[in-house]
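In structure tokens, one chain follows: the form predicted alone.
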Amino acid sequence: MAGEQGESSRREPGNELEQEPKAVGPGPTVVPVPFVHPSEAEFARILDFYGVRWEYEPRSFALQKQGDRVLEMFTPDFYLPDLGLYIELTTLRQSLVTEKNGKLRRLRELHPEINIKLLYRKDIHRLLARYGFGPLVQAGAPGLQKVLLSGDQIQKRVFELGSKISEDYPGQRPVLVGVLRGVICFMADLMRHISLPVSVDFMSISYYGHQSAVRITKDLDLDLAGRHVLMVEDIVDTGMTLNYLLQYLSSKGPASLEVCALLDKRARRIADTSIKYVGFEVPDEFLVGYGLDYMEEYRNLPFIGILRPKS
């Protein structure tokens, strides 16, 4: 954090604005220094944790002056090459605040094409809070081991399957039945990415009997008698629950009746279910985010992780 540890971290204003960076992550690294500051070791983590490229302090820029000769300089925390963007981490009062912001004006007016936004304890707090460190994770509330899938590997996945659908039922008009409420992440998404007139429909269930039966808690509202009928599931694990549903569908007289799973965890089968459309096969691991939770908490994740497991 550029000028926030005293006249003693400040560096000496020179002309050349261009420097080797310090680290770069995730992958190879260059050799790399301490970090100035210790909010920069953990939004380094946060970005090796995502998978996105970063340097550590690459490049000055000049603010003042005098002919060639530079008065003051600026040096942003870190750079993220693939989006083109600076980051300048702030924790201190809010007068070395102010004195901050007016630094990336002057910046922002004498480079205009330099990309760069200032974050602060709090943005750091909910980064690290969102795979489960940090001042604001609940007590006890385990945190995240890696992300599995991020959420471009999901939403390239969800429109080819909304694609391979379309072609599939041309001129149809299906009825898309979710469970409640897991699934509505993958749902919302789904059903964006289908290019025909679609029908929504939830139903809720719980278990009872150590989780061995299951008991619908709400029906679908709409008549499935005629329609073609797409069970849309966000994860199929022992294949029971979906095996139980599809016999409770199929009781409706359904002209036809699929399953699209977003996940597909084969290692936990036991009801040798068929499933028409599948996004990924995963591994037998707690799986949170996209609409999976852990104790109602992750479902609003944009990618899916790996839960870590408690200590």
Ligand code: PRP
The other form holds:
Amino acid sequence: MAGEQGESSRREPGNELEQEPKAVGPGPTVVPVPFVHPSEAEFARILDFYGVRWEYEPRSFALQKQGDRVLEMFTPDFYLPDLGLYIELTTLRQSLVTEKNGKLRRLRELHPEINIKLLYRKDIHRLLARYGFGPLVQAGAPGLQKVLLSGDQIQKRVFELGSKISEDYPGQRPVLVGVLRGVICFMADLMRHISLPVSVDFMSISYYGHQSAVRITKDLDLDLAGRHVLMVEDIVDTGMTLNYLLQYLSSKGPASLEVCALLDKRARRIADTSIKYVGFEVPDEFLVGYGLDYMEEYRNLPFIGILRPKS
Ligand code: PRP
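I have the form predicted alone already, so could you send the form predicted together with the named molecule?
Now the full complex is given, and it begins with the chain already shown.
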């Protein structure tokens, strides 16, 4: 945006008016907002869904002044602090679009540092997708209540976990063992952030007898005897799977055995097992995305979302 704007010498400090935002979201502090237009309410709902913080009309800019008198003001609809972006929504009425474009042009001339976009309704999802929020929501994820962990948040944390693991196994060649299928995304990202020579193996299990017993349907291919083994899990819920697999892996005689779980749903724990590396502690909600499924769908979402309970 800066490239489109006029020279900074045209800036006039002090011609903007700070004010308390009329509302902020998402979060429990959100108060009902008298949105001027229904599309603003819809935009706020979409931002809440994606977990993007917003402020409604937090700041007004004077576009024209005569002495101390302000002749023309402009108040963008939203400010998104995480993206450093002001948003002005618009409808398809051409006369309004032309007028708003004129205001935006003047604002950019006066404030080249301001990042502002004029958005049509259809552009909202496209914009959020460009800023790293899931592009599949509209098309392929019905029933999602909200994004719990964005793709960016996950990638940042996976990078931190990979770096820590790399530090903790100096000079070693650990074996990463994953349980199919939920772990696929996490394993693929984690292994690429570990700066050590690693081996990777997978197991597959199924439950029978009302989930009380576990059967191995795909066993290990590698010999774990004397190896430093890191068991990688997408989520630890009751802990029953982990408990079973740790006993099984211990029986293979590894030099060490630790656990790295992206998500820890501690509230549901039955079998308590120590997890050395935890990505995020998560609430007791039904989670999908980034490998986690509901009836074998949603695994390909690039974020982790909360699935709305069936009513
Ligand atoms: C998930 C997850 C863990 C297990 C954790 O697998 O991948 O392996 O549940 O649950 P627990 O702590 O209650 O034992 P799931 O059975 O959903 O299969 P999937 O990996 O194929 O999705």
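Since the structure is predicted, the reported quantities are computational estimates derived from the model, not experimental observations. Positions refer to the first chain, counted from 1. Definition used throughout: the rigid core is the maximal C-alpha set that superposes within 1.5 Å between two forms.
In a rigid-core overlay of the protein, residue 223 has its C-alpha displaced by under 2 Å between these two forms. Core-superposed comparison between these two forms: the C-alpha position of residue 233 differs by less than 2 Å.
Superposed on the core, the two forms differ at residue 106: its CA moves 2 Å or more between these two forms.
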